[in-house]
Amino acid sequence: MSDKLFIFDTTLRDGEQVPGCQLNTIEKIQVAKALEDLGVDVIEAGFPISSPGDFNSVVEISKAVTWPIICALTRGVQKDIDVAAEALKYAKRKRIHTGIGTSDYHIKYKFNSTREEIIERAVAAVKHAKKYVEDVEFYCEDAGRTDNEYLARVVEAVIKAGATVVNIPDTTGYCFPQDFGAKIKYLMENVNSIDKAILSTHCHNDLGMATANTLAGVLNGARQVEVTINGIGERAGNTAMEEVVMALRSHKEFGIDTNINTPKIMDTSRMVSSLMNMPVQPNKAIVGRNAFAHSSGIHQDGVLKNRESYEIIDPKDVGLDENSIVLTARSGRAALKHRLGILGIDLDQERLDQVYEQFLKLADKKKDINDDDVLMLVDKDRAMKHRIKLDYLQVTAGVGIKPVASICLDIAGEKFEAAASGNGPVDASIKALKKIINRQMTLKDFLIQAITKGSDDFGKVHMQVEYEGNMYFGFSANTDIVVASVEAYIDAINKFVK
């Protein structure tokens, strides 16, 4: 059996069914790039009789992309099948998938058939599609609730009328891994002809089991998945395709592997996430905020020592510099020593248990610490090193009156002024900065936070600005939130104005 696994993504079109998720054409021959660079075998990039965009993307994708297979979703009906070929006529390498439902639940209660009427429209949606292109797939539609004797019986027939890929999607998620490989397996061992076709895992995520059902599937002969970027999709989504990459890639001993380029897995990550607005979760796998995270001090230490200690995957792997130490107030001396190392500063044992002692109490009253705050506790302050400084800001506010900000920029040693006018003192401070320093700057996160108790509060602001596609983060602590908030905007300017 092949040893080769191929990826067959659908971010544009199963991912792309998440209300909200919907990409203009412009994005998504960007999308079908960034997969491209990635590796991916196959792109499904629409479903054309949909509608006419989605009929407008195929053809834009078949002319963007060279050398992945693109696919086009079809039912199991001629006029479908038609339009899905129009769409392709472009594509270097096309495919066609088309297919029915083969549970009970669907042949019943959505198609009001019998299953030998079933098979006879997926034949005769086979050699339809044949007549158009060489490379058809089929997918029975809720295999996960199909009967293994029918669905090895739709298989077989599909194969004979000239399917090159048969998909055994698990369309509800509702198969454990050990019943979702037994099926495969099932398959593998009871279809004439399988040789002459490659199964493929579709497997949905309702239960929190698509990547271990597609898994299953693959180790009981499988050598197609369907997958999507993070693991987005209908519902619950589909089985992520770095979660089912970086899975074989740690277990070697399976012999099983793919084409993907997975330092370049978490920039399309982040593409994707950005372009459909579907945040990931932090601890999401391979690709959340803190899947390399570290916080407790005895994970830190194991870490620093050894990564692999509690690492399986090495960050660089899926396009990460370097596994994050996050400081806590959980975080011992050797985090904290590490930390340290990295922004300059060498301390002697007597002077680090001091700043450590310091350390703990912040950090009880933070939930993580920066390197901002790490400065100050050794009385590092990285705002006396900036090119760009605050020389003053004056503003007036009131009842009835709109805030007005008068501002002085110290930039290498020569003063700027400027005035703005905003809906309320941050606004209008910020504004007069913008008016200094002509960037198109956009300000993504901004929180503040008081860690101290009493009217003289001492707060302390976090930014991210996004300057020309990257983000910079942004701090100060003031006892004047307007000043701090001027201040943290000024921190991360500094770490691009140069």
Second form
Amino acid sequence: MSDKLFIFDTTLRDGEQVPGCQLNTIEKIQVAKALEDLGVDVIEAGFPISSPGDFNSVVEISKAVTWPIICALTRGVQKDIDVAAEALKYAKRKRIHTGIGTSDYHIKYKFNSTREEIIERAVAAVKHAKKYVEDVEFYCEDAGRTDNEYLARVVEAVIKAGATVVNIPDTTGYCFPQDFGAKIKYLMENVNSIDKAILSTHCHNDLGMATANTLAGVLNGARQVEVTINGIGERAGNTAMEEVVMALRSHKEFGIDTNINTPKIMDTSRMVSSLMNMPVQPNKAIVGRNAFAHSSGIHQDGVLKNRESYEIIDPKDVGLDENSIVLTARSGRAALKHRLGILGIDLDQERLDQVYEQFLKLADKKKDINDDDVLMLVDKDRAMKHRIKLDYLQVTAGVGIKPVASICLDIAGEKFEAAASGNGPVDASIKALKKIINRQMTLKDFLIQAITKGSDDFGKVHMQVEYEGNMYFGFSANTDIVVASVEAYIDAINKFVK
Ligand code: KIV
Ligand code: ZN
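Can you now output the form predicted together with 3-methyl-2-oxobutanoic acid (KIV)? The one shown was the form predicted alone.
Below is the whole assembly, all chains and molecules, this chain first.
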């Protein structure tokens, strides 16, 4: 029998902290339910004191989810813990995740404190959380850069105070795998009460080693890993759940396994990517579009003779269904509904009809409709409900002429027109748009991606627009990339122009 590794998912807390990835409560519930289906053990649902929205999301996720433990984050401060306990009141199984920085950087510069005082504060936080819940997790923030001897004293103290799980985060993504592994080993060997708690890893990916560090921690005794879907998270992200899970499934010799229902990985990955408007890089391990695509002749030949010559994972094990129904212009609503279902999207009849209409238009332009296309159509349907919509756009561009754009926006049913020139078709279109929506907004990020290789392809556009110090994310997709760019800009504007 294999040793169980607990999966603590923090997509909705650490993952959701990424600028532009914020979800509303309904979307968070959708993700939480998908995580439950996937088989995660713990869902970190938010940081309740940080905002009323986060508080409310923890409340609603607690009501919506049955099996996983619902966890709420706090600083090691009484007020935070009181608010987290209140937010968790409907959770069937609950955990408070409290903690404090333990590296000398944090102790000296963040808290202007001493090592002894930090231990006292840590113990007080755990004891306070214990008044509300049995299951208390303690994080030693910046444990990656905390001296091992002192870290062991903190871990010992918080376990004695009642912590059931102790989290050892590599907050800055600084560690090398052998050092992180050695840290966990040191704690396993030098904390007397270690058998009364579980050690958890929480690795960031700043040096591209989050998965390696997490696995090093596991091989040295950690039995919980803190991860996100697709590895999303601030800066270079957190440890990707799918990578850790599939690494252990592929290496059964370690005798460590998780409860994850791996054929659901792909759908969950797509759902998170689509809801958070966070594209997955094509060569991303396990869930990237190219992760199972063999293009070289030698590899194709080898795979055709025997899959295992070049594949260490059967694509079906992560939910890539090769026998999926191919969607074309001749497909009916039932086929579309089936594909949406596989992607974890449930539309009512009215929305299904609207998406189907768009689907037929697209299928006229594009031979094969793939999953990314279907997800984009669902997204377009969302855009139809916007207050500000693109009515028409006409652009003249080419060699030897100055690009000019004429635009018409529909704002709550009223039409507004403008024209402008620019240094390219997108620039001209956005300048024309800004004549109508006259606000101090700045385009901060602009990403165009093609989905497949054909010239009939859809271009996906992601934009970040800054307005009054806040960042708003916009997304669209169209076979015309200028239109997609303008629609993405409008998508972002709809988030702040009411
Ligand atoms: O990276 C980190 O240290 C964290 C803690 C708050 C757990 O996210
Ligand atoms: Zn973190």
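Numbering follows the first chain given and starts at 1. None of these values were measured; they are calculated from a predicted model. Each form is matched to the other, and the largest set of C-alpha atoms that superpose within 1.5 Å is called the rigid core.
| task | Please check if residue 149 moves between the two forms, taking a CA shift of 2 Å or more relative to the superposed core as movement. | result | Result for residue 149: no, shift under 2 Å.
Core fit, then residue 406 C-alpha moves 2 Å or more between the two forms
Residue 406: C-alpha displaced by 2 Å or more between the two forms.
So, does residue 55 move by 2 Å or more at the CA between the two forms, with the core held fixed?
-> Not so; residue 55 is displaced by less than 2 Å.
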